[in-house]
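Next comes just one chain, in structure tokens: the form predicted alone.
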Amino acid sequence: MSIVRVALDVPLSTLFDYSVDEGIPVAAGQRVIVPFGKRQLTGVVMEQAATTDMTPERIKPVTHVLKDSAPLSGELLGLLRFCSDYYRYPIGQTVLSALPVRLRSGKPLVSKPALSYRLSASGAALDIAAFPKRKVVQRRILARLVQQPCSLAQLKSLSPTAGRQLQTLLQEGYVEQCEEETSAGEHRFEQTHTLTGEQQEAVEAVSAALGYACFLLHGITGSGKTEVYVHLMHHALQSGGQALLLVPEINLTPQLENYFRSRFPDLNMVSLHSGLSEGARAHNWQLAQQGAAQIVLGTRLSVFAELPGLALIIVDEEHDSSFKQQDGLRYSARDVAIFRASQRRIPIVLGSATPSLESYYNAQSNRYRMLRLAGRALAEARLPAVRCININQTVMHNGISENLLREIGQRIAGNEQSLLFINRRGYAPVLMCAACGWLSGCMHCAGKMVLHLQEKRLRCHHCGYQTRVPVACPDCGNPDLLPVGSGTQRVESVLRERFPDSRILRVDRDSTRSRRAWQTMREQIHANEVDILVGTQMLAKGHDFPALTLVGVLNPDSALYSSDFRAAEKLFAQLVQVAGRAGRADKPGEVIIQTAFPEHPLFRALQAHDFEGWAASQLAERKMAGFPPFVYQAMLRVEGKLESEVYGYLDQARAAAIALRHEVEVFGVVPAALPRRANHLRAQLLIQGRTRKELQEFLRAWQPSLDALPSQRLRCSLDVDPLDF
């Protein structure tokens, strides 16, 4: 009998000892099913042990060893151990949360054969030249299948409608299904673009790196960062390696996937994100683990994908807060990717038009190497002109200035597209009674309920509670309730009234709930079937709309007086990103920002396209104030139904922290920015250290005190390197 130590998905910072019969081979990284109390749980063997502190009668045997998937590598187990230690999260929950849902369950994986498509006998005998020319996509599919069988994903790179057209060809008997070959495909690179001088320098610098090196690719919007990524992947794949590309949003994966498939038509590429079914995600994860997928494109959780041949990591839009997990294991995928590259001794590229101040400071301090793309990739493309409109000195129509409406009308007349950006969905942020001042507050939160006029509902965007719009004020009975402020629905309504014949498309979380909604909208935009876009930050990132020449920014001022020290940094990045959607082709672009503070340094920097100057001023402020990146932080957050329990726990935790007498700064217990959410009171305690090592040593010493505090009715979480306050 041998002893194995198993990681289980339970909130305890320990491994659990189980016995295995001598005749059953078990390796570290193997998934097993073990008894835990009255349940059978799936766990991962972390190590084998020669001895145990438990008495023989207490050691239970492993119920079943799962062999439907290869064991996790020692490298990945080491990465997960690091994350558990650094982010102070139980090792079992860390390990299991990194796996696809199917691999966490005790059910054996049923590997369905992956399907490809090839020409049938009648398809092979078909003269494609004589095939109806109006069936453009079908002709493309047939021409591609003449060369070799293709997967559905490869065929979708030909056209967004390839799936539907393929079904037609199947029904007509020109195409048939066959089992997909999952071995690594041949490396064919479609050289469709000539690199600019700056792009070539960036590619050569990264390709020449030996071992670990972290590069910050600071390229303005439209500078061709994606083209640099493609050539770097080409270099890594030439030597038989795998490439991992992390993106912040699910919405960006389909268009990037199609683009990379067009450049690497014969390679196996998989995506990993929460929009996939459980089966598809597990299948793609296993292809990556087997080395059969040479390119993995995914959101933050894909940083834990098993990649035996990993040779390059790219983090696109590295500044984006979506890379930070906000519950459970509160890791930063960007930071974990950097550690993984260091562990693997490979280069990593962080790309952004507006790098996070932490990354920018590291580049200025020579911890990272700076690579700059200062010009747009297309010679005729120019950065958009930015101007501010003072909302206190112009005529306003329900939140939109007359100047901006006039500019939109000119773009419609010129068959060009306009985008109005407002980071607030719904009709209005709040409903108000003009007689008594009643506001539509949420009964479960400290926030306000947003008016969604089309659905005639009031909705809380924090806890999800919703109710019908009242016919009269609940306090005084006044029937005249007024919407205050603007959301995407109200902006859309104003535009429809002003431009009744224009084609207006609203893009926000409400309008893109259905599975294919965003893909359909994107096709409409590219086909120039839309005159005016109204949207939230979904439209700000990474999209290339050639006909878009005007961007209007509504109501950006709230971030200028936020209590969050990162608010200005986030606003600057957001405005640069959304402004970058304009003028990406041969037509000049313009950005109009409506603000009450047109002379604010942030807007001045935007007008001058001066990120370096803005970053320097922000870093100087942070150094004076003692904020990151000049210090390192951890936030203990607690939620509960009773105020006495929440603040009692945090007061005891603070006392324990002070008693340790470490060289860290322990702040006072304060309410969270949203002090009540979903009927739970929320408060927090901030710890700050001068160095990362200093903070980590303190957290390791503090953890036993936190574990000993009574917390049965509380939700407690320790957030290392927090982004939100």
Contents of the next structure:
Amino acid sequence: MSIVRVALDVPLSTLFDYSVDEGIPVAAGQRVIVPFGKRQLTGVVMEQAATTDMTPERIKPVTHVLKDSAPLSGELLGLLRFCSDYYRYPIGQTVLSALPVRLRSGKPLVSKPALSYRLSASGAALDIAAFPKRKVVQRRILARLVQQPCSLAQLKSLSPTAGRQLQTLLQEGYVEQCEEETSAGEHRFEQTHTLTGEQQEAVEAVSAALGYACFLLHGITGSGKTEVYVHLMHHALQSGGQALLLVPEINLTPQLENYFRSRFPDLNMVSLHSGLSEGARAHNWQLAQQGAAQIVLGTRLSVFAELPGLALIIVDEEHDSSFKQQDGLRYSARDVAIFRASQRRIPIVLGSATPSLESYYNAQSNRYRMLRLAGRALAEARLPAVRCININQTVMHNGISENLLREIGQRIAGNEQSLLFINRRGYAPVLMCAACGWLSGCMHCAGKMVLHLQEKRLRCHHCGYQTRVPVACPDCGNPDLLPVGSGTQRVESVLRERFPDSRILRVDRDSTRSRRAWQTMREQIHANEVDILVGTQMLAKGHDFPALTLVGVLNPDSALYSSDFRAAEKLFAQLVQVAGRAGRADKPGEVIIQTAFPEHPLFRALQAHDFEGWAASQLAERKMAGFPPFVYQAMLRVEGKLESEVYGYLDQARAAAIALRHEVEVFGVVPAALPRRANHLRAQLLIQGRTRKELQEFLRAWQPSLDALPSQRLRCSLDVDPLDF
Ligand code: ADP
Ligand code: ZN
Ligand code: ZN
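Provide the structure of the form predicted together with adenosine-5'-diphosphate (ADP), given the form predicted alone shown above.
Below: every chain and molecule of the assembly, starting with the one above.
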């Protein structure tokens, strides 16, 4: 009999010992099913052991060894051990949460081979030149299949409608299905541009790196960062390696995927994100694990993909806060990626037009290497002109200034698109009674209910609670209730009134509930079937809309004087990103910002396209105030129904922290920014260290005290390197 230590998805910071019969080979990294209490759980063998502290009667045998996928590598297990330790999260939960859902379950992994398509005999006999000219996409598909069989994903890079056209070709019998080739394809690289000098330098610097090196690719929007990525991947793949590209948003993966596929037409590329079905995700994960997928494109969880040939990691839009997981294992995929690169001794590239101040500071202090793309890749493309409109000195129509409306009118006349950016969905953020001052508060939260006029509802965006819009004030009976402030719906209605004949499209979480809806909208925008876009940050990210020449920013001011010290940094990044949507093709773009503070340094820096100056002033402020990146933070958050329990827990945790007498700074226990959510009180305790090491040593020493505190009715979480306060 031998002993294995197994990681299980239970909230205890320990591994569990089980026995295996002699003669059954079990390796570290193998998935197993074991009894746990009355249940059978799937776990991962972390190590084999010679002895156990458990008595022979109590130790139970492993029920089943799963052999449907290769064991996890020692490298991945090491990465997960590091994450469990760094983020103070139980090892079992860390390991299991890093696996695709299908691999966490005991269900056998029947990995169905994905289908490929090839010409049938009658398809091969076709003369494509004689094929009807108007069937453009079908012609393209046929021409492609003449060269070799392709997967659906590969064909989709030819056109967004390739799926439908392929169905037609299948029905007509010109194309037939076959099994996908999962062996690595031939490496063909579509060289479409000559690199600019700056791009060339960046590519050479990274390609010359031997072993671990972290590069910050700071390139203005339109400078051609993607082109640099493509060349770097080419370099890594040429020597048989795999490349991992992390992106912040699943919404961006389909278009990026198509783009990379068009550049590496014969390579196997897979995407990993939560928009995929469980089966597809597990399948793609396995292709990566087998080395059959040379490029993996994914959102944050893909930083844990098994990649035996990993030779390069790229983190696009590295400043984006969606790389940080906000529950469970609260990891930063960017930071884990950096650790992974150093563990594997390979280069990593962090790309952004507006790097996070953490990364920027690291580059300035030579911990990372800075690579700059200061010019736009297309010579004729100009950065957009940025102009501020003082909302206190102009005529406003429910949140939109007359000047901005006039500009939009001109764009419509010139058949150009405008985008209005407002970071609030719904009609108005609050409903008010002017007679008595009643506000539409949520009965379960400390926040306000948002008016959704189309649905005639008040909705709490914090807890999801909703009610009908009251016909009169619940406190005084006054029937005249006023919507205060603007959200996307209100902006849309103002525009419809002013431009009744124009085509207006609202893009926010409410209007894009289905994935199909967002896809259709993007196609409409590209086909120039839209005159005015109204949207939240969803629209700001990465999308390339060629006819767009005007961006209006409606309510940026709340972030200027926020209590969150990162609010201004985030706003700057967001505005650069939306501004980057304007005038990307041959037409110059313009950005109009509506603000009460047109002289604010943030807008000045934006107008001057001066990230460096802005970052320098922000870093100086952070240094003075003692904020990251000059200190390292961890936040203990607690939620519960009883105030005494929530604060009691935190007070004891704080006392224990102080008793440890470490060098770290232990702040006071304070209510969270939203002090009550869904009837739970929320409070927090901040710890700050001058170095990562100092903070980590403290957290390790503190953990046993936290584990010993009673917490049955509380939700507690420790957030290392928190982004939200
Ligand atoms: P970024 O991601 O930095 O905002 P992109 O990678 O989207 O910029 O590039 C902007 C545009 O410039 C794209 O249309 C791209 O095809 C084009 N481009 C990139 N590099 C070159 C180059 N070396 N020569 C010509 N065009 C380029
Ligand atoms: Zn009232
Ligand atoms: Zn609520």
